[in-house]
Structure formats: structure tokens, C-alpha cells
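This document starts with one chain, in the form predicted alone, laid out as C-alpha cells.
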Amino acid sequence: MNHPQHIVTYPRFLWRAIGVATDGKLPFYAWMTFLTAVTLVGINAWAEQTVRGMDVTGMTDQVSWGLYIANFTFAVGLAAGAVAMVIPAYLYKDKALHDVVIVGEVLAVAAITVALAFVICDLGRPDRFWHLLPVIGRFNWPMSMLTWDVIALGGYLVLNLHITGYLLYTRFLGREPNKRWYVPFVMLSIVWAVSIHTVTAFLYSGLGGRPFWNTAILAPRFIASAFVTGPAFIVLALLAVRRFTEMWVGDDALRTILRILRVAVLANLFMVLSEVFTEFYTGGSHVAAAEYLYFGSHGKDGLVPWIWTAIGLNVVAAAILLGANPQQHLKWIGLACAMTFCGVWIEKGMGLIVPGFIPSTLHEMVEYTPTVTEWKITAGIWAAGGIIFTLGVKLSSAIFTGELRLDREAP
């Protein structure tokens, strides 16, 4: 291994990385300005919520989880779905994905950050977050599934930060990455990715008083939907990388991800169909919440347009993905990825969390509608995640194309 003669330190690398990641052309500055503005709006709304309390949200005693936990669930799936690039790249030695797998790693970091931010906002007071930490907090650990979820998310974030940082740093130095320092962590991240969404599913299905979530298929359904949202977002990201950067993204990489996406979209639809059949055909305690979700109940139908829009988006997207040719229909594939991404966001968010509380344990029909403050905070958190992802992809592109490299620096 040829080591550079320069004495390189991490601070030097980080300083150069910050400079490259934040420098660009007019479209880049316009995009970052937009994301920054939305983030600031979200911070302002969060400050208002912190001062005035959760009364500014649409949540009540009957529906105590709303838009924040809905987005938390979706963000965890998005982070777990990023492993769809890691598996073929490292387990099956797919060379086409090996150079762009860093995009999936950056996505995992951004999505986990978003998920943890939604947890903090849902607490109402950010100073209470330490209660979620084992040993020093006051949660009933190890029995608390929420604490296990925070541990799983934190561990997955550390894993992906290490993998991403190590690969980018060694590329910057011009060295061949030492497999001992990243391959074991990559393999661990594959198992960990499945575990973070499994633990999230157990968080819901373990609540005996919420029959809508008491199903053994919830964890597999979460994993299937994660393999929809992750690859769908990655396809959109790779198309953007292909258009706006010098980083090479070949058709073979897109074809591999598209194969995963085609299977995952059908698997997700099949599990939704299985759940609907079980609820409506067999009846029982599940059917009240499902009836409210799909058809409305007792004059309450706030979620009916949401769920049918989600199903429509997923079905149309599946049809497009099954028939599209990556070499000829990239625009249609991009549209289908955006449609199924939005469809799963509704299905796993408002279509999963809110119906679990309606009707309540006392059979009250109290609907939930997010307030403007909740929408502002939600948009701000996703915009902050977009900033992290954009900067990460831009830095990765600069390093992998050789724009940012030690031997190209002026002495």
C-alpha cells in the first residue's frame, strides 16, 4: 500500500470536505437556499411548540400519536431500505453498484437523523430525550420497546457514519480501503438494518390495547415497504447525481435496483391485501379501525381519501415499473418511484399510526387532523434531512470522481 508523504489529519480532510460540499453552481445554491428556508420555518414552529406545549398540535388524549410518529416510522423504513444497495454490492459482488453504494450509506445517515428528530419533537420537551437512554434514563429498560428502538437507531447511525467516513477518507488519501475496517461493519449493518424496522414494528404490535397493530405480519410488512421506499428514493437520487454531477452512474446499477424494486412493490401490495382480507373477512376486533380507515365509520371518514390515494399510487407505480425499460423509459421510472414513495409514506404514516387510535379503547370516535404547526415542523425536519443528504452526496461525488484528493492539492 502506497502511503502519501504528507502528514494528513482528519481536521484537514474535514476542512477541505466542508469547502467542496458547500461550493457549487447556481442550481445548487438555489436548492440549498430553499431547503434552508424550509428548515428555518420548521425550527421556528418547533420553538413555538416548545413554548406553548403540545396544545398547538392536533393530538389529543384519544389520538396521542400523529404526524410526527407517522413520519418517524416512514423515516426508519427509508433508512433500512438503503441496505438494498449494500446487499448486492457486498454480498453478491455487484461491480455496477460498488461505486454508487455510498449514496445508500449517506441516505441511511440522513434518514436516521430525520427519524430521531421526529422522536424529539413528539416528546414535546427536548430535555426529556435523556429518559429514552438506557441506564441513565427513567424508562423501563430492558422491557421498554421504545428504548430498544432508540438504541437500534443510534447504533445504525454510528455504523453508517463509520462506513461512510472511512470509505471517503481513504479515497481522499488515494489508498485502497482495508477490508478489515469496513467489510465487517457493512455485514453488521445489513442485519442491523432489518433489526431497526423489526423493533419499530414490535413497538406497535406489542401494544395489546391497539388491535389494529396486533398482527404478526406487521414486521414483514414493514421490511417489504422499506425495500420499496429505499430503492425508490435511491433511483431518484442516482438520476439526479447522473444529471447534476460528474459521478458515473451506469445503466447496470439502475437495472439492479429496479429489479429489487419490482419485487418489493409487489410484495408490499400483497401484504396489504393479506391484511385487508384478514380484517374484513374474519371480522373481530381489528375490523373497527380498518373500517374507519378504508370506508369511514359513524360519519367519520378523514383518512379514507388518504388510504385510497396511497393504494392507487402504489398500484399504478407497480404497473409502470413492471413494464418500463430502464434504457428507454427513465422518466417514467422516475415518476413511478416518486409515486410509490408517496404512496408508502401515506400507507405507513397516516394510514397506519392514526387508525390504531380510532376508535379509542373507550370506543370513542375522535378524529385527528394535523395542524399547520405540525406540517411546518415536519417539512422543516425533512428539509434538514435533505440538506444532510445533498451535502453527503456532493462530497461523495467530489471524492469518487477525484476532484477532492490529497495528491491533487497544492503543496
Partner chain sequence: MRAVALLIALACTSEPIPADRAFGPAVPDLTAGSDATSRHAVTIHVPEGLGRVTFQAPDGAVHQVPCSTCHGPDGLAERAADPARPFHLGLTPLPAGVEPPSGALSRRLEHGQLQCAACHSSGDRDRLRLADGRELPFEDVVTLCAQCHGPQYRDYQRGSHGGMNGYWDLRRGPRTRNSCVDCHHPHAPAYRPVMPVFPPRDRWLDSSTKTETH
Second form
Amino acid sequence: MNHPQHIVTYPRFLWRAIGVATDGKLPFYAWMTFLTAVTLVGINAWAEQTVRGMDVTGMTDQVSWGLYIANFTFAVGLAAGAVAMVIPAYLYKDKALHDVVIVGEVLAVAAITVALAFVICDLGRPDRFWHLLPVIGRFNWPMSMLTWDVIALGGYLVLNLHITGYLLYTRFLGREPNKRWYVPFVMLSIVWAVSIHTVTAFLYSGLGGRPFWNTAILAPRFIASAFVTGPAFIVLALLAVRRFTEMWVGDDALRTILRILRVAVLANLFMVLSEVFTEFYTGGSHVAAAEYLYFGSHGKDGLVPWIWTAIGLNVVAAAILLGANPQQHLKWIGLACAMTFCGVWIEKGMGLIVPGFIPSTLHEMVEYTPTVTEWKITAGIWAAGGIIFTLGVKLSSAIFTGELRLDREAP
Amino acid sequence: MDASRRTALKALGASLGVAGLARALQPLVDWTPATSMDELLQKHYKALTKEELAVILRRLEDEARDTYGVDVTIEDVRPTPGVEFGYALNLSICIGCRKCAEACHNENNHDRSTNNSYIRVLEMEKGSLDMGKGSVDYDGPVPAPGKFYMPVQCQQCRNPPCVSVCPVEATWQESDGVTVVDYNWCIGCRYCEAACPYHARRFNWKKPELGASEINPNQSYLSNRVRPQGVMEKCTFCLHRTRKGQLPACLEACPTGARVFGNLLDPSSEIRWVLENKRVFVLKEDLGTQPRFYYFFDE
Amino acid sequence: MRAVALLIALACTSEPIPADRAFGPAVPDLTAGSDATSRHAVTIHVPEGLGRVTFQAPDGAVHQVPCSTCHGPDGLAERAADPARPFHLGLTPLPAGVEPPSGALSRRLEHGQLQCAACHSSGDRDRLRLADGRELPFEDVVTLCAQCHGPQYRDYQRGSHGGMNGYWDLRRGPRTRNSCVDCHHPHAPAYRPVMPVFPPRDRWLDSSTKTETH
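Shown: the form predicted alone; wanted: the form predicted together with the partner chain:
The complete assembly is shown below, putting the previous chain first.
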């Protein structure tokens, strides 16, 4: 590879990529218009929140984190879970997965972007975001777990951008990617994926004043649920890719992911069970938050319907996934994936972040309900993530099918 | 569809998108924030020279005049060497009148609309220290039969979890043991609020609302100046008073004298007498936070 | 005078204070004594109208009169209060169920088994009387209370009982201490229940139901 050439071809790659990304049939435009509209509504709500203060959210000094941090946690899990495809593809050299692994990488990029956006929306002073950057800010590393998270998430984003960018660009050039330039990074990203979610779990489990989070099982539980959401989302995405693009997705790939999913969904349920047993059998004030979450306490039960919905979804999804045959029951598998995705979203979001604050450290029972502003911003961020993911997959499919190549002229 | 028409449609879509974005951001554009460029680029408190800090204090005084229409003095009061503050509270004689919480509210220029205060008083059931049996919105008359009262504020831990977790070092422990916040450096992530086991930290969910006549004009940078929107705040043991030798506002307001304040390093101080002669305890000792705030009973 | 008071206080204390702690420089000098040069004074607040009786005359005017107005140096004998003098009404036990009129000195005498002469000099009604017969001005009422309430007096001296204002650091400024009778009515010293001020007004309390009271 010589550099002068890249100076010419790389801008052309970007230009052509923009062309592909903005080109499609009517359903594509409808989908993108929808996502853009939702994103704009979210941006508007965020602008409003920045002006008027976090008073427009449902958060209080008792429940000081809510929907944003819940979604942040979930999105980090999704990004970590995306690696579930990478592990068999690269570590076990699973041929079937090799070609679709790019979908996982794109998911990682989109989910990390979503996670970072949720952190920024949760800041009272987004104008001071630069304080949080290493070197130019004042970085409380290694003491603060949040600084670890900044490194972990930023590093993961860069890693995955590099891997996807490199693979797509070389394919665009019509060359075989040079292993030296991506395999070490893929290996690193596997370790890194586990680390982002471990660090995110440590963010909570390190707080002695919050008994609900202060448990050693939190990080393993996070990893287990990440390995549910990541593959579940990818199955859904691959089904969509099959349907809407020319990219080839074999049953073998789906079967491998399903195998991961079956183990993960059980492991996740097992860890929830371990947690619930320890809490309730021991009792005492330690159980107060879990009691509120699962059964309500002191006449307050705002989270009870949520958590039982989550448990129901996860249990039914586990049953379907264990019983279904990928050749015959693809629709059922898709349904189960959607169910468990939603189940973990509730369990890890409203079911994990919010009860950490209820009762408060002075045992006040203050409940939390997100406001419309919070829902708007949340929807906006996910829609923005959807745009990144859609475009990423569209671009990958165009390149992998050979539609987009340097030696082929743009239509 | 031919290529040129397609390009034209794309351009139309793109301009619609940009217009939409501009419209979505309109609230930010309309906003004339109090945030000046100087404030945006202001350095961390500890990185400021004396001269830079002096300029900032004058700027903050000007801003207070512009925003709240009142002349205030904002000082930078530093800790005294050889002084480490300690606080003790006699639960036998606290009657739960909440005058300390009110004094804190007035002294520290808290938002008027929320009755914000760094002190929360718990009505507790006799025979138990279980806060789960307590309540904060009790009504009078107090003391009610079968109850005792426990005011809780920042415990000024020797091992403060809030300081460890802050990602930007916006909060730290000073040499006299007071944990402070640089309101102009805090990013408002509220991690410290999640980490604090004593509900000692407060977030400025909105810009504090105060009338000109309600403002306490004797202010300091690290304590009771009116906080900006979107940052954390906390009890500083009224450092703008106590670092000058005065008693904290909550102690002066206490009608029964349940509160004892002083220098832990002075063996002849009242606080040391309490620690050595009363049976004191600290809240949530098992967490290892090592508070400088003690509770005791007479009998 | 002060030393005597302290000795009496010690005699009444069930838990004796070690001598070095009781009289060392550690004790804030309550009467601004020996080392007042390096430290500012601690003054004990004298409540308005101490040693006087406040009452409302039939014409509505409020008067404060010293006890000696009626009780002369001839040692006017103690006698049951004249119902025509409302300021005395509360000083003698009332029959159960009878409420004293407003403006009375106190609801009733609720101070153990004490009688007037336990604390008031029979000879000079403008002075107080210690248990050993010596007399005190009203301003030194703390010493009088300390005769019986040793532990409270000890805690008071050490700053852990009774309100105060001013400086914790006496090298930098003075302090004012409340007198016992600022908070405890001498004739009914039990601390009266009060209405709490300043209820929490968090957003969640406005909209939702109040927190559970158990």
C-alpha cells in the first residue's frame, strides 16, 4: 500500500459511501425519515432540557439517575454483546460467521455512540464536557470508575471504527484485508468488550452506600445479560438484512448465534435467581430495594409491573430459544429475540438503576417516573443509533455484495 | 428516476434535515445563558493563581448583581493550619424543630421554591436506629411521644466516597476536613450523589430562585455563593463562617444546644470533650467512610 | 463565687469530672476570668425581664415589675397568690382541670417538689437563694440551677448542652451562651413541645403522596 494512492482513493471511498448511504427504495427513505424525525424531536427536547435544567426530568435528589443512565447501561451491554459474533468468527475461525461479523462491528459502533449520547444527556453541564477528557480536562484516574468508563468506551469506539473502516475500505479497493492490520485489533476488541461492561458494572457495584448494587455478582450479571441482548439484536438485524438487502446470511451463522444465545439467556436468569435468593433469604435492610422492586413496599409499587414483565419475557424467550429449531421456527426465534431484548432492557434499566435509589440512603421512599422530555430524548438517541446502524449495515452490504467497488462506476 | 433528479431530491432532503436540526436547536439559540466565555474556559480552582481567582471573584460578584440585583461579597476563605473540624449532635436533646435546616437554607442561599437545605431531619422511633422506620415530613408538635429526632447532613468523611468517584476532581477534601465542590468545574454527572451514603449532596435541578432581599451577601467561592444551574452542592460546615472562627449557622439556630462544633486537633475543644466523655457513634460505620460528624445520647 | 458554684455542681454530679479536666484551661472561661487576655469572653445571656414579673394590666398595658415591688425587705411572708394578681396565679398548684388565664407567669408550678423559698430569698425578693443560704443576683441563675442539675451543668460547661452564638474559636471572637432560663422556664422547666418549622418541600412531596409514616 502506498500512501499517495490513498489520498485519492479514500476521499472517493467516503464520497461513494455517502452516495450509497443516501440511496435506496421507498421503504428505506420512509424508515430514514422516521428515524430522522424522532432524532430531531429528541434533539429539541435536549435543547429544552439544557436551557431549563434537569428540572424537566422526573429525577430528584433521591432518585438522581433515571432513564438516561438506565439506557446508557443497556447500550453499553449491547455494544459489548456485539462481540459475541466476533468471538466464534475469529477465535474459533467459524467460517459461517466471518462474512456477517461486520454487522456485529457496526452494532458495536452504533451502541457505543448511543451510550455516550446518554451520558452527555445526563450531564447537568454539557458545556463542560471537556473537563472529562484526559489531558485537557482534569481526569480523576484511576480513582473514579467513570474515568475508566470514558477510556473503555472511547477506546472501544475507536477500535471498532478502525476495524469496520479498515475492512470496508480494503473490500472497496478490491483487496484482501491484511491480517496484520485488523486481527490484533479484533482480539483486542474482544477483551475490550468484556472490559467496557465490567467497568460499567463496577461503576455501580463499587458504591458501598447502595446495597442493591453493592454486590460482586453485578459484573458477571452484566456480561451475561450483554450476551443476551447483543446476539438477540443481531439475530433480528440479520433477519432484516436477509429480507431487505442482497447480502448473504446463511443459516449456519444464525445457528451459531443461537447457540450463544441459549447459554446466555439461561446464565442471565440463573444470576437473577442467585441475586433474588441472597437478598430475600437474608432479609434485613439490605433487601429493602429488592422488596420494593419485586413486590412494592410502604404502599409504593411503581416498578412491580415492569420487573414482572421483564421476568415473564425472559422466561418465555428462554423456553422458545431452547425448544426452537433454527431451520423451522425462524419466526419464533425472531419473536423470542425481540422478547428477551425488551426483557433485559427493562431488567437492566428501570429494574437495576432505579431501585438502587429506592429507598434512598436515608430510607425515604421516593418513586421515579420519567417525564415526556426524558422519553423524547431517549427515543431520539435510539433513533440516532438506528440511523448509524442502518447506514452502517447498508454500506457493508453494498461493499460485501460488490455493489460498491472502486473499479465499478457509480450508477 | 434519472440521476440528476435523484441528486436534486437528495439535496432537498438534506436541506430539509438541516432546517429541521436548526429548528430543533432553537431553544439553545434563543437562550442567552449566563455562561460567559471566561466561565466556559475557566480553570480548576486548584489550578488558579491568586490573581486569576481575584478576577473570577469580581466577575462572580458582577454576575450576582446582574442576575439577582444585589451587591454581594464573594471571598476565597482558606483553611487554617492546625484546624480540623468536627461536629457532634446530642440526640437526647434534639427536639426535631428543624430550625437548623431553616438556618442552613437562609445562610447558604438555597433555592426558595424547594425549601432546599443541606440538613434533613429524621423523626425516628425510640428503640431503634432503623432509618426505615423514620420519616422526614413529620408534623408537630415535637418532640412527639415515642420519637427521637436525628438531623443528617454532610458527615465530612475522612474517606469520602463522593470524592473518589468524581471523574473530574470537581470535589475534594480540604486540609480542615471539609469536602468542597468547585461549582464552576462540576459537570453535573451526579455520580457523587449516587455514591454518598448520607444523602448529603444536592443537585441544582434548575437555576436557584431567590429574591434580592433573601440573599445572604456574605459569600465564598467554595460554599454559599448562589450556585449555577446543573451542578452539585453540599454542606461545607459553613466554611465562610467557620474558617473565620465563627460557629456554623445550624448550630447557632439550634434552640436546645444539641450541636457541638470545634477543632478536633485541639485537645481542649468542646468537640474533643464530647468524643472522650460521651459514648458517640457515627452513621453507617460499617461502610468505612469515617465521618467527622458524631452522634451521642446523654443517658 | 464561681468556684463555689462549681463545687456545688460537682457535689451534685453523679459522674465526677476529673479535677484536671474540670478546672484546666480546656474549659471555656464562662465568666471571662484568668486568661481573658488571649481569649475572648464567653458571656451568658441574660433574658429580658429576668427577676421581674410580666403582666397585663386591665387597661391592656404590659408591665414588668421587680418582685420587691410588693415583697419588701421586711420579709413579707409567702402566701397563696391573690387571684387579683394574675401574674402570681400560676405559681401555686391549681386544682386539676383549671387552666390559668393568659398572662399568668406560668401554667403552674411544675418543678419537682420545690417551693418558692427553695430558690428565692425570703428576705430580698430580688435575689435568689442557694441551698446553703447564700444569696445570688438573678443574673447568676445558672449557678442556682447547677446545684441540682449537675450533669446538665457539666455538659453546659463543655458546650454540649444549651444554645450558643458567636465564635467556636475564642482566640478570634467572643461567644454568647444561653442561660438555663432562656429555654427552661424556672417554674415549669420541662421543655415544651413546639411546632416544627420548615417542612421539606421537594417536588415529589408536592405531587405524590407523602412518605410513609410508620
